[in-house]
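Just the one chain here, the form predicted alone, laid out as structure tokens.
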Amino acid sequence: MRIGLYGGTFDPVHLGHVHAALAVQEALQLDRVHMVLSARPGHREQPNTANVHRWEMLKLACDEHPTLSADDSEIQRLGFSYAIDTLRQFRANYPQGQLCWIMGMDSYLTLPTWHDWQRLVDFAHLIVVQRPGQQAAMDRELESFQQRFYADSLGTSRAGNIVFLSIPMLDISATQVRCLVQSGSSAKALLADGVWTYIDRNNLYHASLPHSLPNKEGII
């Protein structure tokens, strides 16, 4: 069996994300892409929304394709989301399977900064995702790591390569979505219908204070 495993804050989920993760899953012929809440990022800031927003949204973008599963692993473990965290418990899952940890270029360059960023590779193969003909400088540290397990496709091990893929990518980012809302724009165009229904009924993004919710269900 092969994994997907897609992770990111989705604050909030857009077709970006959801072009990426099915372009990678045809193109790697994976089983299933779990799209996992970072639901308290420990290499980054902190989102604003509430997990139970952002999770609520992710469902609902995630429902309308069966190769995508929205996945609360991090929303029900204590405290940072960590990524290797999160292969350690899929690894136990699925001893046998095929893991691959997905990521944009732009996520890529910044994995020194994760949290034991370097034994990823032993839980899972990492698939970087770039644009065709995208360029980007890396520090040392990450171009020696890449050397060493670098691989034009995944073969047969259960993990432990780096492969690139070059995919055209949809211009849609978080941010932009946020600000169109704030500014009173419509972001429809740019999200799954359940999705920016559910952004207009819970008037989310609308002013920058964080929309948050009391606890519920363990979600926070």
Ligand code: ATP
The other form holds:
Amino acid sequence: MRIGLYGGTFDPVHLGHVHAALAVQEALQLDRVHMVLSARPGHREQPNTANVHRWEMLKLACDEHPTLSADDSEIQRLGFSYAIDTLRQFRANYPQGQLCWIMGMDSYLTLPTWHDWQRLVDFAHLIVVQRPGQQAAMDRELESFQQRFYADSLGTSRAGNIVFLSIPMLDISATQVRCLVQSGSSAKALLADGVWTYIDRNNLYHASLPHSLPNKEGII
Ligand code: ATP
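With the form predicted alone in hand, show me what the form predicted in complex with the ligand looks like.
Following is the full complex, with the preceding chain placed first.
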């Protein structure tokens, strides 16, 4: 079994994410892609939008695609959302599966700031897609790490390779969506229909106040 995991703050999930997940799924013949909501990211600023909203939007975007599923394991776990812990959990559930952690190049370049990052390849392959317009320097440590694990393809191993895919991606970011909505413009074309309706109904991203009040269950 080949399983994709695609982590993100998804604030909000946009068509760039959906396209990346589906394109990698097709290119690598993945059985499915789990979209893992980073509830409390350990390596970047905390998102302003409550988990409950980001989670609902992620579910709406995934509902339209039978091979994508929204994954709440990082919401359920306490503390920071570390990819390594999520991968440990998936490895326990799929001892023989090929696990593929999908990420954009911008995210890959921040890898050395991730908790226990050098061990990620013990649990999964890293699949890196380009992001239009993104060019940044690579850390020395990451460069030598990449040289050790770089591969042309997944092969048959369960984990351990870094594979770069040159599939065209969409030039969309969540920052762009938030800015458009905040400035009163429509971001409809950048989002799944259900996500756009959800943002509109819940008045997300309009006000300057953060949408981060805890919900009834406290799963913020
Ligand atoms: P923000 O603008 O808030 O930083 P984002 O659009 O980069 O958000 P994230 O949730 O931070 O979205 O990203 C989750 C993952 O998706 C990361 O690995 C990121 O590189 C990747 N990603 C985001 N947008 C795209 C895109 N348009 N094409 C391919 N990958 C993307």
